[in-house]
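Taking the form predicted on its own, here's one chain by itself in structure tokens.
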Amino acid sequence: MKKKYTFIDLFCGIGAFRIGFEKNNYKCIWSSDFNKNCQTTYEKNFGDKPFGDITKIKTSEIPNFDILTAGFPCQPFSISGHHKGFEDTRGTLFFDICRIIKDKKPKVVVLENVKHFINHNKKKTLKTVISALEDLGYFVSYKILNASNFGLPQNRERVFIIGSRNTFFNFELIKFRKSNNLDYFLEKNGKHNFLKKNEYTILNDKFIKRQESGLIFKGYRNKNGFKKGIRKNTKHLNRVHRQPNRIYSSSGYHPTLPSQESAGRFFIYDEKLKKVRKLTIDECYKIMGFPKNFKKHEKSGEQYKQIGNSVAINVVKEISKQILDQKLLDDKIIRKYDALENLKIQRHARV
């Protein structure tokens, strides 16, 4: 029987990290995430309140594990600009992750970010991230991963970042998965809210392409917005370059479902129907990768809140399944601390 490894799931929100490593196995032995209304969707579905404030835990308290994972928040780092590692972290959320790492000492560390984590406050955030874990003694990869290359049909890219005790995690091993079009993943039946013609805009065939992310621009809302400085015959360029009023194609990918939209304004052109409608909040949570049977928020604005903050599951179930084909988590421990210290001097020429 393979051994089952261990792992504890920080800033866990709805469980996205936990569905895509339970997966391939593994099991997750704690949990924590601050916000009240995460916690409660959280127990809900697997049965554990996340633990509340991270700046709280004592890590005596945690038991020991394999593997840590963090969706952690992109805190404004306050940074010198002396590269100290891990005391350049102190004052941020960051800190405690580095302060359980030291503490526990796991396998392998997977954190995940926004794509422009990479260039916060001109790369000295992401900088100090790297050389914190590798002061920890992990070798330190990452790579901006798009949720359409691993079966779902979402423009929606993340940046990964890998420590290992053992050696670098090798993104080009990595299985990409082109997805199908919106239209295989939408409810062909249920009840849809459709706009009626008069309240949106259609683009003349010619101007419609698909682009290189996936996504078709179809048209836009006929909402009005803002009309002080306006210049003439310019209204609908002030429409379509609100997000909430884009109107994409379902013959192709949606854009990322973000946390900010709690109405779930999310509109698509229906192309067998031939109707602009919402999506459902189920197509919603399908398209991130979440089961049928995942259980939901009971109010709405915090379903649409808790999808756009989530991670996209297939993305960390390949993540999970690269981890372990790799041997990233053989007690053998093969890395040199020689390497480790050449590799630090050499951080700014990587980053």
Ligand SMILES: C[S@@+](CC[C@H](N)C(=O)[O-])C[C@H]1O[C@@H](n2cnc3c(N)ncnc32)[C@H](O)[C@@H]1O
Given for the second form:
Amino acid sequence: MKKKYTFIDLFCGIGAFRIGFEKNNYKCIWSSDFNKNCQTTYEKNFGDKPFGDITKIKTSEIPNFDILTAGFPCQPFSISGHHKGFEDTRGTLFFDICRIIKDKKPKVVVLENVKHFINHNKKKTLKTVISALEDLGYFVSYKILNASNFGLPQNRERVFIIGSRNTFFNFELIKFRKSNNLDYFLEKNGKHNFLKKNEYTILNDKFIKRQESGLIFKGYRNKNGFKKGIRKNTKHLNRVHRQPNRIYSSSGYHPTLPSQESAGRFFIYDEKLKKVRKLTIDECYKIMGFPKNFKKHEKSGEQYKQIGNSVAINVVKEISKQILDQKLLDDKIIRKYDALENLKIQRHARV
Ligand SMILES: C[S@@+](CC[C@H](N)C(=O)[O-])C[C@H]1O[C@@H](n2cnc3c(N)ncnc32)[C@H](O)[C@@H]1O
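After the form predicted on its own, can we look at the form predicted together with the ligand?
The next block holds the full complex; its first chain is the one shown before.
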């Protein structure tokens, strides 16, 4: 039987990384998330309860593993300018990731964050993360990946930062699979929550076109937005520009399911029914790649928050496959020390 590579699931939420990696036969041996509601959902699905606050956990309490995964919260670093490597990250959750990496020396590290992480604090945050990982002995590469290129009808862009002790993870080898449109994923039957005709406005056909992102902006909800400071005859613009009021067509992709949403205000124009309706919670989980038998939290507000905070499973699954295909876990590969040293020299010259 083939060896099962092990991983730990940090900031695990409801376990999307775990599902993606397990699909390629990796074994999760430890997880952590201090959010009680996430712990409940995670335990319901995987049978083990994640450990709590990572800042309070000693590395000696964590078993040895091959891969570390983390969709970690983005926090600013107070950068001294002295390039102290991972010491520059003290006081942040990334520091805790680094301290685990330093002690455990996993073969591969997979980090995920929101797209704007790349430009956060004038790119200093990203540079600090890369420097810290390089100082810990990793080749680092990163790329923004969109869930819609992995068979999911959602325009969800996230940055993936991958460190490997062997050689660079090559993002160019990733296999893309353009998604079908949202229509294809919608529940055919079901008790839908429709908007009344007077509750929305559909744009004139001549204004409707598919954007490069795959979104088709179809109209907006007739909700009152801000009451003050609106210029005469521009009230509708105020509605249009408020993202939660926008209605997208089911013949395109869905916008990113956001993390701060707890009421599920995702309204779509269902082209088959010719009506505006709310995306159901099952549809939300489906367009993140969750399996049908995934057990959601019992509270509706938590279900929405948890899915918005999660990571698209199909993307993680492809990354975990590439890690195997690119032989990043293979002990026989000789590390390119010179390449890493060269890289550090270049980086210090650059920063
Ligand atoms: C962006 S979410 C990651 C979600 C996860 N990737 C998923 O698929 O559901 C970040 C998670 O970090 C957790 N978190 C934040 N600070 C933490 C800490 N100090 N210790 C453990 N978990 C923490 C939050 O509770 C949250 O669930």
